[in-house]
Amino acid sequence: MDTQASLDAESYLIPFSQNVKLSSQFFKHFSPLDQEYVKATASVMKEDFLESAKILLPESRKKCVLICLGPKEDWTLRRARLLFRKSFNSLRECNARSVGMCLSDFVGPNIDISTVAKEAALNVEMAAYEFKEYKQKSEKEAPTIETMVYTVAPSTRARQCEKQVRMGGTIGRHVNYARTLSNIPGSDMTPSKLAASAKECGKKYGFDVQVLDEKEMRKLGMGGVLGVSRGSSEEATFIIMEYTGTSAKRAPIVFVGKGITFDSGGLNLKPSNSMDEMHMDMSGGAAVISALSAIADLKLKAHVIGLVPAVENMPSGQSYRPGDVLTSMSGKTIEIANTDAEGRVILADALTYAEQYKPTHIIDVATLTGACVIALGHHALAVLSPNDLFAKTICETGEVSGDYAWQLPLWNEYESDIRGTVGDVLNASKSREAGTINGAMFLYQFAKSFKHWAHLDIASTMTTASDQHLSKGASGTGVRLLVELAHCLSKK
């Protein structure tokens, strides 16, 4: 990272606010003519948050993006994330290969320089991401930004900022890897290929990976995973990852990710307009794989286990049926009311498998219910736990990480909705009410031995929203939250 207010970039980001205009370190080094041109442009711009203008400086011929922060007292971490993404997209339109950004320009009463450094690098990485693996390269494509020149004011501790920039960039790249895993079509991201991706990550970043096949799962009695897998020609896998950044004797944190690599709904076939994004139904699994990779890459002092049951849910003559009863690894029987409520069935076995680790905390991450989208829209994931203090910790960590979370109740009154008639538990309630809560309540039947367990329903944040200034497709939801939780919970 360049720590001087140098001008060795092709374009620059110049922020201004309604009460402190044009204080950028870069601006102070412009020639008088260029300064006057910038002032004149800013004077006619709307002073609304994210209002921006692209200009070419008349003397130096440098390109600049002017962008409004709004009132400094309203400058928050949430706003900063959006501004860094929007700014990057505007700078990309300048056709420049290198961009200068002075981190000190974005410090305010509610956000310090270390946070600015981390979030700028993280959100620039996320904004730069595009999934182009299946597109032909166009000759009309603008050049990509290859270099970000992050600078700070002379009085700032540059080394601390440099460390935060590296951390933010690292996390951003692993979020993008989760997006890639989720964006790959189901024909090319099968259970075995997801397991192979986890092995590659383990080899690259230094954590152990073991993969169980169906024969091994059968010995363990994983009737939930095997039952859902029956309809597919692709065999299920069960991915076990372990990162030991501290004593292996220390009880681990366990992350469990739903890995349905394609969800047709099974015999309860989804409507055609609800199926095209179902290759992303393994986004929870992608988040866990990428979080373990980021934790290992950052060399956090933590002991973390990641579990991902990976399965296809397909219709065939071998598929599990509504009315079937599956025996889970725990011994509890699962009455199948709807084959499209398959995620909770495979997670039941994963939660039971996790008991052997005696974890300090366990969190499962899943695109579990469409009801979560109805409840929360696309800007928050749902948190459900019988431990309100743990749920509160997750929501607070969501604000810090950028994966915003909101708690829904998990009261005993909801338990009657998932009691089976011929089996111990019912995988889908007969009514449409409280779908997200019922899904979590089902999982809770297999998590009662854990003191600190929480369920994250990420169906609401699986894809990017139009106002997030990110490319369309998978969002990489959950990765930032899991990394921050591993960091915080390990300290405790």
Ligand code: BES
Second form
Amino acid sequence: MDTQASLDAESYLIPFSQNVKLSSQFFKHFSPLDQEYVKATASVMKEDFLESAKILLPESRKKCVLICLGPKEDWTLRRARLLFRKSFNSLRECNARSVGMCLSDFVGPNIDISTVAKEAALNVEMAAYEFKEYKQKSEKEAPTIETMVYTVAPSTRARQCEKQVRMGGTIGRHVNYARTLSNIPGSDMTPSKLAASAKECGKKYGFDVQVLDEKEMRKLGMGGVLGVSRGSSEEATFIIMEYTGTSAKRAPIVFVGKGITFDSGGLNLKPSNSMDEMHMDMSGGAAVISALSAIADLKLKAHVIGLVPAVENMPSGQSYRPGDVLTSMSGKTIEIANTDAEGRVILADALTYAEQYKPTHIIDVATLTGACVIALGHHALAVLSPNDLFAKTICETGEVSGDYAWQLPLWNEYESDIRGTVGDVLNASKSREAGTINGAMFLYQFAKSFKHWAHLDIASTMTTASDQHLSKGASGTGVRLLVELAHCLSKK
Ligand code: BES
Ligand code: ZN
Ligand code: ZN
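Could you present the same protein in the form predicted together with the ligand, rather than the form predicted on its own shown above?
Okay, now the whole complex, with that chain kicking things off.
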């Protein structure tokens, strides 16, 4: 955190904006010739947001990335996230090994130094992530940026910034872990492997993990989880995590994650071009496991339970069938209209299981519906809750965390769509209308005893979008939001 250290870096990030021009804290340490060179380059640039240039300083021979913030008054937290990622990618393309960056350069009327510090570290981690586990050794070991040297202007509270940098980096690494869990192919990330990963995290970061097998689930009457699992040769697992960072007597917050390790659709088999990403159908589970890891790693003063039913949805002679009626743990019967609407069926049992904790707040996270992608594209996850105020808190926390969230209605008017003919509730309505709302409405039937319950449909944000400046594949959606929620809901 000192300027001298960052001057030793091989390369620098230098922002500029239309009305403020070049004001980097590094400038006063540059030679006049180097300064002139940077200024001359900036003067011929278009000055659009994220417009960038890679330059080599003539005198010091240091590499720089010059990047445009846009007008200072438009400089926002949302823009900052994208800029840190884009800059990191450009610096990586310069083959830089170490990067110096002055956090004070990015402070503006709408973004303070603490936020800059956290978001820079978090987004640099996210931008640095590439899923290379299945690549050849040579590609795995390709050189990349190894060190980031953050500095602040004199008279800034460096200690506070250091703390924020550390926090941002920690959260970023747990987001990336969720991305890895989701990116691993379905054959290698089975329900038992997902449970083993949760156990590993519990040991490493300090939270309890218990895993129920199918026999134990049968005893509990989890007909939903067991019904979906019937077609697969992989045993289902039910992962229970508990982090106690405050009195264990305090009512906890519960996070529930959909852990479908591969969703073929079952007997209602998916079309072939809709199946290749379905190893990521456990992204809700990955978010919950990684959020618990992050919360424990950050030692938040919170009591958090994580529940992940992990199941593979496959077609076979043993599969559950359209028209079947399953008895859920709650006693409610579920009429199966479509075996591809499996997520809600396993989550029903997890919600019932959660009742014993009498949580202050309960949030389920699931890649539940394709309709969510149609509604929101890739830039927001959907929030549905009977409690508008709670939904609003989640959307606001989404903005703060970077996992942007948007509310859809969960009005009683939609309830008739999921009423069963033979069973109590139908797992998929006859029409394709309001798919995301129907999914949430089904879950709501199993969440009526909770005062604060919300459902997050993360199908929309499961993978990264091309303009997010992140590598292709799983996005780690939900981790930042759950961590931030655990932090702010525990304070209440
Ligand atoms: N896992 C899928 C939803 C999904 C689609 C997630 C695309 C991520 C990207 C889910 O289990 C599913 O298949 N839902 C069905 C529900 C329908 C049968 C009521 C859907 O959305 O088509
Ligand atoms: Zn499905
Ligand atoms: Zn699914």
